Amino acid sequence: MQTDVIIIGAGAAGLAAAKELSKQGISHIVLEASHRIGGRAYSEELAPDVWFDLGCAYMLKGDDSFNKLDESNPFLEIAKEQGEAVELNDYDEHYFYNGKELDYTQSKAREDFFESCVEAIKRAAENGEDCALSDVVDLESPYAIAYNDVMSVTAPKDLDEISVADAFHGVEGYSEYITPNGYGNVVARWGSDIEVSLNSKVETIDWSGKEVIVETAKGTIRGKCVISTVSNGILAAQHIDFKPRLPDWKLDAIQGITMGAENKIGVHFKKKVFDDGVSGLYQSWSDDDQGAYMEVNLLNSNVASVFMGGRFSQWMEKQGQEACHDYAVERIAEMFGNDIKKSVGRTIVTAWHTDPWTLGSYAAALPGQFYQREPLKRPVGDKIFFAGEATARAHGTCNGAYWTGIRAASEVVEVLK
């Protein structure tokens, strides 16, 4: 089979790329390893009617989107096109500490705290430094594990793993939209429309010679150019055979902007369990066991979605998933009583660290490595190009991954003419 260009991928990047690609009269093929599209953008029914998203679940907009395209999000416009309801995610926030809720003071003390670490991390990245976010913050404080916590699940790493200048050069402010039937089916809607080759796993990419001969689980295909919008995790553990090897500084790339590991937990309750006002964000941590965030009840979903990160996320993923199960049903009876068990239905538990066509959730700069993020997106010899939520700015977002697709098909428009 003969193409112009060869697309890997079928989430948010490689849809963009073919789209944009089909304007500009390109002949192409996508090719996508799972049995669907919308790679880590995914809803599923967890009961009738009440969409979970295993992924993105935000869809977020940067404050500076008008000077920043990649901080907007064409999403928004799609959901609203497709005639669905997008709301703003600006819920109360709610704290627990030893089980207890913080009073005033302490919630004061705790956004102070959260407040210094914003600015520690700003100070180290403006003075040149790249060092990990451990190494800023105040790990004696009470409010570290917290810390900890989110950002596990932001990062998604442990502050140890965390770049202080990538952390600094992401997206600093946004607004948070969400969506009742699922930000996965909306990408999945939009991209309905593209031809992909599913169930179609990349085995070998030969550019040695003048072509680029791709071969894959269903035959060989043969094009000017690759666009592969695989995971960093993917390509870390090299479970695509280049010929020749890709150069030392794009391997260097990809070893330094590594996958992290953010899952969660999606229950749903039998029958209305959740008071009025009581829908919003919840964290809890204690000295003695491990904390949780979670999502409580919002757009009246009778959901509550527990979420782990970092080392904790891997570990529990290996525990299997009645474990997760378990420990998103304590963490939540915790707040809101032991009854509330009684009316536990279905359950959702995402495994995104070892799921075989990610190996984790997102990417993130080690300490030290932020200056990997320009070569990552780089191409390789006019034939190899990188698109996918790795090489954005706005990095570990389904709208980041848009723009690197429409990005990286423009530079094989000028390649091509």
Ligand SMILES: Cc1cc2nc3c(=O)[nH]c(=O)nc-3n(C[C@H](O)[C@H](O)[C@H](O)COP(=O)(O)OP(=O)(O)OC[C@H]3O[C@@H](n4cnc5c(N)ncnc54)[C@H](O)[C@@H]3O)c2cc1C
Contents of the next structure:
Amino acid sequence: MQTDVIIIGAGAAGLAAAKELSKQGISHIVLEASHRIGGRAYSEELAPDVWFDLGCAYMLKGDDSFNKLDESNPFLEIAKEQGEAVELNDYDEHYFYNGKELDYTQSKAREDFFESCVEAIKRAAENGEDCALSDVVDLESPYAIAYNDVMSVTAPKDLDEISVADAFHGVEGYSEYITPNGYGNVVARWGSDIEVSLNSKVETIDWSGKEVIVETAKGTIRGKCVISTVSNGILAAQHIDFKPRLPDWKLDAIQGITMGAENKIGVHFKKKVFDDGVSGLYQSWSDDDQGAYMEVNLLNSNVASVFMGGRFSQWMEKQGQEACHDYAVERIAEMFGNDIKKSVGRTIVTAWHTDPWTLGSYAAALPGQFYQREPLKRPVGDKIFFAGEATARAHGTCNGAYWTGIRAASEVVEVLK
Ligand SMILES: Cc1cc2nc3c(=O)[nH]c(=O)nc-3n(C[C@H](O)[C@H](O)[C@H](O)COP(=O)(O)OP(=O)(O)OC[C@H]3O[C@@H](n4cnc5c(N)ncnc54)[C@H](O)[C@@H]3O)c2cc1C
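Can you switch from the form predicted on its own and show the form predicted together with the named molecule instead?
After this comes the whole thing, all chains and molecules, with the earlier chain placed first.
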């Protein structure tokens, strides 16, 4: 089979690239290893009419917190057109330390500590230090564990594995909007007009000659160039065999921006268990225990989503689905009482770190490696172009991934002119 552009991966980046190339009238084929489109944008029905997002859930948009650059979210408009964007108005935050909810003074101290971390990151990054977050925040603070728990879920790595420059340049999202029936479903509906060859795992990319020859589980495809949108986990594990191998500068970049681990456990309850008005974030931690971080009853869903991040999340993933389920139910019971256990219905446990199509949740630069973001997105030999969330300015987001697909498609158009 022959085409101009071979797009690898049908997540937000690959689908956006395909749409852009269609607009420009350039022939292309989208190859997707799995049985579905959407990639890390993926919703499953947790209970009848209750949808749970295993990957992206919050429609992030907004300022890059320090550089004040705007990163719009096209999926917000798309979701609105689909009648699927709901403003998140009722959202409380509750924090518990050593078993007790923080009082006003402690809440203020917690906020001040989090603010001091932001300032410390800013100072270090502005001084050109690309050290680890653990080098600049006060780890002795009673709020340091809570900070690590938040960062490990959102970064998604522990403080010693997060580059301050990467954190500094990240786009600070705010999630005023969510989708009642799943962000993954919004992306899948939006992408449904694109022809995708499913179950077509790319095994080899031979770019040694004039054209590019791609071997897949379903046969050979020839094209002028390739847009790779696979995760950095897949690239780092060399699940795709490049012939000749990628240049050292590209391999170094891939090794510098590694995958973190965020997982979620969605727990649905068979009967109404949350009092009216209970909706939002619940976080607890103690001096001697792993903290818990969960979102409860958003849009009166009767669901608690328990988050795990960083090394703890990787370790829990290894313990298996049942252990993750038990962990989540215990944490929920600690907050809402043991009786709640009787009403536990279906649960969904994610396992992104070992997911064969991603090998991680999303990527973040290791300390000292932020500069690798630039070579990571640079094309190789005008034949292999790179998109996907790790190459986005709003890295680790679905909207960021979308813009990388548009960017890579535009680079290809320039080369093919
Ligand atoms: C737990 C979690 C929570 C998140 N929360 C949010 C959030 O709230 N808001 C937000 O904006 N973002 C969030 N994200 C991030 C967001 O989901 C991703 O950044 C985005 O979906 C990535 O899109 P992508 O196109 O870059 O990659 P992917 O969606 O991973 O697409 C790449 C595709 O390539 C395919 N592939 C892999 N190997 C091969 C191969 N050899 N051959 C062919 N195809 C292959 C994969 O199957 C996949 O479909 C979250 C992610 C996770 C995991």
